[in-house]
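Take a look at this one chain, the form predicted alone, written out in structure tokens.
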Amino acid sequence: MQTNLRGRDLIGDLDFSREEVETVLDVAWDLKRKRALGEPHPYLRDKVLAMLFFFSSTRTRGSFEAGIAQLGGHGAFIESTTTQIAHGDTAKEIGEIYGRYFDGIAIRHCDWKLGNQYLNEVARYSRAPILNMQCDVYHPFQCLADLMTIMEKKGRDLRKKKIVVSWAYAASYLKPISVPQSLILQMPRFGMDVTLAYPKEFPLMPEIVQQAQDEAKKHHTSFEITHNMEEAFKDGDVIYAKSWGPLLTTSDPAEGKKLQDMYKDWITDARKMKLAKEDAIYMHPLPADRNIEVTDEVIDGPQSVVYDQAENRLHAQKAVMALTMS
């Protein structure tokens, strides 16, 4: 176990160790254990963390608020909309001046090419951990929850299970690439195969891609890219296909939809979830877009683990801030 990790900053998926990462599961089960008993542990009493949010969200608001107060903390939430950051308010500034307010700054800016560019030089200038409640670049609590799930359904030892990352069609806006580039980052560390599975319009930042390859290597784990969805999902054990925008062929709205209306068919249904092995779980990190990138049948259905899956949002996120702002 290592306990070196008070005061560090969680911006990319690698930022922390595989080791460290263990530490934050194990850390992450005991607090599942103590909040399924009713046991208190206020291990943040009197520590006070901001939720800077530039984006909209659902779960990472809802339980990163909910966790710091079982923690004995409190979170402060604040839309950047509401602050001066339009009218000045530099990053260095809010390091600076929110890292000596708060024991924690986590911020979720998803703006392309804007995003982890703000984390950093908040966190240059910070005085207190920041944690990168999702990015345009990285989602990492999305990926330790994702981890935590898989591990609890298909036990700890994940060498030789496949993974299929795919991208699915959404009829909503251009989503983020951040949540495919962090599973594909995390999971070949812990002895997962990887496929990932794109229209080829729809790639991920090279840089990232051969991060992922490099640790594939370095973990002996294999990673495979095909732009065939049903290739994909043959014999995977975990099925996590949700949608991103084709934001590095083209970061226009219009263009985007364009090319995401021609990838229809890329939809999670019954038929390609029999590609899969037979005990394959679901995974969408939400919200979905229901029958358009995946069918009820197969959300609501039994192979589906999207509500353990986010329940471990909580749990993941309180290890972190435990061990960070402690």
Ligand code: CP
Contents of the next structure:
Amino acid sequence: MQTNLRGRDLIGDLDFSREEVETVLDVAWDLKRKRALGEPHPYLRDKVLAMLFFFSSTRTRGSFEAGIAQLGGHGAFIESTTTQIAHGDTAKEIGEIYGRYFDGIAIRHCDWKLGNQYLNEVARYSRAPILNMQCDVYHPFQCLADLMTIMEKKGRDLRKKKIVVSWAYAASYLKPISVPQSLILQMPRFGMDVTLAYPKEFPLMPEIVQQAQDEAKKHHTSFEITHNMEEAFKDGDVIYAKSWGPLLTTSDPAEGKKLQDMYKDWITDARKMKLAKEDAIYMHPLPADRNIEVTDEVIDGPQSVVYDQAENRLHAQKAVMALTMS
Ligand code: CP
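Could the form predicted in complex with phosphoric acid mono(formamide)ester be shown next, to go alongside the form predicted alone?
Zooming out: every chain and molecule, the one shown earlier first.
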């Protein structure tokens, strides 16, 4: 068990070693048990977390705010639009100043080619740890909750289990690519075989895919890419299908929408789920475009674990806060 996480940032999924992630999971399950039993666990009494949002949120905000309160601390919800960031506060100033006020700074900044750079710049100047509530490149807390959920459903030994990380059609907006990127980076370290599926206009960042392939090689797991959703689903143990924007193909939202609309048949439905293993689970980080990205029948059906997955955000985040902010 690795116990030296105090003061550490979590910005990219590989910032914590596999052993450190295992520590996070152990603590997360302990905190989950304590909450179930109603046992107080104020490991962060009098500590304050800044939660700085440049983008909307339901689950991330709710679970971080509830989590820090359950640990005995306080979460300060701050929206970039109601700060002086628009009037000139730089990332350096946020790091220097908020790092002195707060015991941790959690940031969500998903703007393409800006978000990750911003988090790293704040981290450079902050004396408090920086926690990535989603940027343009990574969504590490979602991925920790996903890993925790997969282990709860499939067992802690995930070797030879196949996770399908698939693109799906959505009509609402061009979603970030951070969730699939985090998944392909993290899951090979825990023995999972990864199949990544997307229409050819929707690739992920080549350097992230290369890193994921390197992790797969290092951990003796397989990593495959296909442009056929049905082929990908075959024999899957975990079906994780969600939409993302064609950010590496075009920066024009209208062009992106046109590309997206070419693939309306990339929906997760009962017919496609039948291609996976009989006991396969369906995962989605939410929000989902219902009956566009996934049918009600699947997301509300017996194979769906989306609510357990959302719950585990709370426990995984509490574990990282307790380990890094104490
Ligand atoms: N999955 C997730 O990050 O949800 P929110 O965008 O609602 O925070």
